[in-house]
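In structure tokens, the next block holds one chain alone, the form predicted alone.
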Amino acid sequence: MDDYQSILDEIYTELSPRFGEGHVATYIPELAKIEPQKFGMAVITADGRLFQVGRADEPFSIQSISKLFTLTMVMGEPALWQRTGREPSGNAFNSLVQLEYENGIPRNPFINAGALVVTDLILSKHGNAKEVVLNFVRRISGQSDISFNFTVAASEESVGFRNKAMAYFLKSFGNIKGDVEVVLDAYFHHCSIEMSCVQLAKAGLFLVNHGKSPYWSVPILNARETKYINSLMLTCGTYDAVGDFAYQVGLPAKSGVGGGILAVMPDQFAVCVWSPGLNDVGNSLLGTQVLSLFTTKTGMSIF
């Protein structure tokens, strides 16, 4: 499939009357201010061709898409799969109930508890879990101007009581080793990273190309680790709607409550869509439907 631009234009025209559907993440004050009508989409192919539509160059808060990048950074850590699982949660991404029942071992690295454990691993390895993550994201996307949104980070910290409770709960089970407040501060900053659809699609290219990025001289992951991450995206990347998302879209993906979804088709393309209005489980409502249309119109999915 080579004519991605005409398909993006077609989808944009078809769904533009519905821009603004869903509800923005009002529980984070800064995200509540986003105009729900905004929309962008970008596709970048394995050989580097870029196609885009709408506000594909406008940065937005990537939120939980950052968990994809932090997980990538610790894939080689021996303790990773002792401290978090690889199963879909079946519960809300910020659930405490399951965490207690399973003795402080999060179901997977993409729910909040799992991402806090991953952040703790980064902290123990690098002594810094903020700038080292930001620099990693800049390098894998080839974009040096990516930054934190400090206002969003502060906004998340001001209302992040459940995440704080979760972090101390993990600490009580011995599954956070470092300073809880340092881990939380890093986690809130990871979620506040601002990227555009184009930048996120570029950042996802290593998952298309078996761990290799055109922006990095050495492989980011080996082929086996890349397969593992893609499989986790498919089974755990879109909160507790992974079954429905796989059914509708058929691509490994990671979503965030900022309204972004990054998805990949191995050997073919990375695609990112941004529409801030969310559905009831926290995925972009129109973003999910756009990706469903995209895989239908292109005839390309992993199934």
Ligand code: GLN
Given for the second form:
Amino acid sequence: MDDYQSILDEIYTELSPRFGEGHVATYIPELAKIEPQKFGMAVITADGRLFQVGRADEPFSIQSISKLFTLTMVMGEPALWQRTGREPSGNAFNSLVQLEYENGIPRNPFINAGALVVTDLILSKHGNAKEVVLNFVRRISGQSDISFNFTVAASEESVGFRNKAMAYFLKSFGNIKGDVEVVLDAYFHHCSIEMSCVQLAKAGLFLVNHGKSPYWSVPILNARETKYINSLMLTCGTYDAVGDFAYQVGLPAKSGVGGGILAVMPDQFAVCVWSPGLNDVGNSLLGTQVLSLFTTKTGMSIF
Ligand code: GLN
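Complement to the form predicted alone: the form predicted together with the named molecule:
First the chain shown before, then all remaining chains and molecules of the complex.
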């Protein structure tokens, strides 16, 4: 079964009366300006066939989907699993409480605290955590025109008090080694990267193909590390809704408050959906439902 185009068209028709449902992320002023009715979806198969519907070529703010790429960059770092855990947090992605009683070790690399630690690891390794991440994302997706949105990064920086508190709190536990302001600046920029559904689906192909991207001659990860990342996406990729998401969708996925969700079916396809209206935990409301419909209609989930 791989006539994904007719299924995408069907989903589009079925869901279009509901475009705009949910609430756009207002805590980042620039994201509050996005039209909630926008919708795009793209599927790319392991052998490179692309299917798309709606605004699948329109770049949007990838936000926390960037955590997937930054984690990929540090998978080989020996300190990684001493400095962050790999259990679902059961708490909001920007929660501070758990961090205190767990002595500054974030539950996993996909909540904000964990991603800040990951950014710090990249900074220690490369001496620059901004451009190296952007270049990495460009290379794994084969798209040289991907960029930061500096307005979004500045907008988040101007109100990012909670992330700043978190980064300084991590520093107090010795779990940020570098300059906290440099780590935060890099983190806000990673979140501001703009990509379309098509570009994100392409970037996700290495997770479909056991670590190999068709756009990069060297494997990005080995098969074992790829399994680790996909498992982490399944257990931690959609925050405190991760159980419900796995129940409904049945695929490893990573979401962001820009309204994007990237999901993968190993050996088969990467799928990305974008609908900016979020549910209460910060995952795309329609995006989750669309992916649930997609795996039901195609019969393609990991379970
Ligand atoms: N930049 C956002 C933040 O730190 C990312 C959160 C998200 O996408 N879940 O709050």
